[in-house]
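There is one chain below, alone, in structure tokens, taken in the form predicted alone.
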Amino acid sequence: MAMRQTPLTCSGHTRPVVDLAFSGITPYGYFLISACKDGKPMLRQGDTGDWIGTFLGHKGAVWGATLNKEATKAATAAADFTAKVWDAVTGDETLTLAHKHIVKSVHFTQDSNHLLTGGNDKVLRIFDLSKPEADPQEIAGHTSAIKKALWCNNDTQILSAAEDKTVRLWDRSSMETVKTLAFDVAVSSMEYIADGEILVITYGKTIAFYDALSLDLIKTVDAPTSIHSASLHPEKDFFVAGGDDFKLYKYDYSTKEELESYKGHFGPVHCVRFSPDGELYASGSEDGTLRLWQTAVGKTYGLWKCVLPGESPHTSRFVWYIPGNFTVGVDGKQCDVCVRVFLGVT
């Protein structure tokens, strides 16, 4: 008998969650940021979903959010015509980058010194974060709103997806298009996997995998519903996808066989991503929640406890350390390093 998937539900947002991203693995674990139409992006401990803090400052829906690898910086893209850069340790806003229209996407270079943005004004922008007063580099070419923009190939190239039903590969130096993919419908999501140079694209009911350097097609998989987002496991054994029917689907990457499907959300799934260690994947939904799902159901990991036959439930202690001074510490005061201890029966 298959074990039952029990996702962790992360509440707090009041409107649809439209984007999420994980940091890399740091000495403090890894972290998760979420973008929401309530205008209040949130930072969480990645393996537990524990809320750390909320970035306050946007005056409109937040459409995109990202963390740098070290989880020291965050960036958000919003409907208030700005992208913001934040200190992810203190929660302070460090930069506001003005745009001419709604911003939909933000992405740091590997060294965190430059930020790539894209949005409804159809222009890609590269901001030098060490020179915030300088004008950004601008790359034009899309004919409709840009939905996603990502650095690739060691930050020497850029991938962008837009409402004009194209995905384009750009050279950073010349700022010229290298190659364009055209689709019958607009692309709903795009994920870049640096290890192996794989590009994951979703459109309609299709999940497609491309070589990120050449944009040559590797394979496609058709799902039973319109898909809004998909993510490939770090080991490339399988991938997950979610969309209109509220479900999360898990597929074998090699055989394309559907392995499992789970329903937990109460609205369409807008975004899904694997954690950097591949032990879980996170999903964000129209229902305003994030959910964390185990990759290997039944494994002891994070707040999930595997109780073997013959074992009795017992009290377990979970302890984790949260850097920074976002969150409530002792007696309601903020502290530099918070230690949270949860006691509960599992």
Contents of the next structure:
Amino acid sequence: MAMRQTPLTCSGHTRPVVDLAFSGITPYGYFLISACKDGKPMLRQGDTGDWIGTFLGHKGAVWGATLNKEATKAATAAADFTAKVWDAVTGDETLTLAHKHIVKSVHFTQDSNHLLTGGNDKVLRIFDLSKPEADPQEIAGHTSAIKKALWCNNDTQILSAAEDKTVRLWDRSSMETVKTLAFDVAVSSMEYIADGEILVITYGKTIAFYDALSLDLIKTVDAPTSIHSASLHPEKDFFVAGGDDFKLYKYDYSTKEELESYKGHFGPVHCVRFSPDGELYASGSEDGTLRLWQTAVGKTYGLWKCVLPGESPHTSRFVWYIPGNFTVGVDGKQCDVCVRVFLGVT
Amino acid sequence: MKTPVSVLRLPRGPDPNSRGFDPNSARFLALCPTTVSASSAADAHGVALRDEQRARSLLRERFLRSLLAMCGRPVRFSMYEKVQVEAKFGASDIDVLNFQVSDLQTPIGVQKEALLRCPDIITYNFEI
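Since the one above is the form predicted alone, can you give the form predicted together with its partner chain too?
First the chain shown before, then all remaining chains and molecules of the complex.
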């Protein structure tokens, strides 16, 4: 039975949403942080989009936001020339890290002890969060503003993308460039998938996939519009992308075939990310909203409810969804199965 | 004609009156032990907890009354970057993030009306 995607709209921001990030899966579920030009990044429950809190303190547009794996710390990068570290449980500001220009990107190491920042002063900085008064390590080299900086290869290397139309791979200990990728235009977004060492880069209308260790090109896919952000599904079977034409596109990663496109946003899509369990993806737009989209449309998950034909969503029956992937032996391929248990109520 | 997927409800939006991070949520209670040890789970119903709560209420009430006592009075603020200013205190916002003051004396002149960011304030003094 064909179902039409119902995106869940998360309102609250008053200006464009420019960045978003998910945490890992924690005992309390997973979380989502959104960076907004209104200067007030928000934390939401990842699977429902419910607002949890707003991090108050920045005095300018927030350009980048991230959570550590456990969702206990958050970091934000802002136009007020600071990066801030926050307690993501209480919402309190823990640290303010001064910079010399607009900060665009923040990223925690896996142990949450170090924070990588990058911004308009073209310098990458590594802050030791246990010694916040100490000067950060600085890595210079980019000749234009840094848009995104990420830890990779088990935090031993750094990937950075800048307006100088390059993506560089740096060695953390030597602080030297290991490899440089040059493009005709500045890269619009970058996503690093640790499991499988894949780098997803978008530029122009292209979504490109690289090996994150060698920076060898794996494949490229062209979209119908200028793409601002793309994200690869954790199982690497799909990827999603969004950009200038306000739509979200879903592609098959192996065949590069465009599977679906979804309308919903009222402005260009600036960022899109898959949740850590791959069940949904979130998009942030110029229209000031975040939207959550189902990977498997029609599946019961979060606030979405699977309704059988002839059944209204309000019948007095209990429907339980048992999460997880069950292997179904169809040509040896693993398929997701939605297991539903019905309790008849008379 | 495709049927749209049903939704139980819409995602909850921000509370206009607070910055969130509900201290009664399961995550907060589990991950944020209070600074006073009596509040830990081991003594959940003990006398020590009751005393602690009484002390907290007393302190909170005293703080709120101190804010009321400040209204309309000149207050001296010591802030970061070695800033010392004096102003007439007006009001605080609900999260105590901003103080509304009048006639703020600054090295570059007197500001008729101003908002002081509380995270920037180290101490403040006033005479009752």
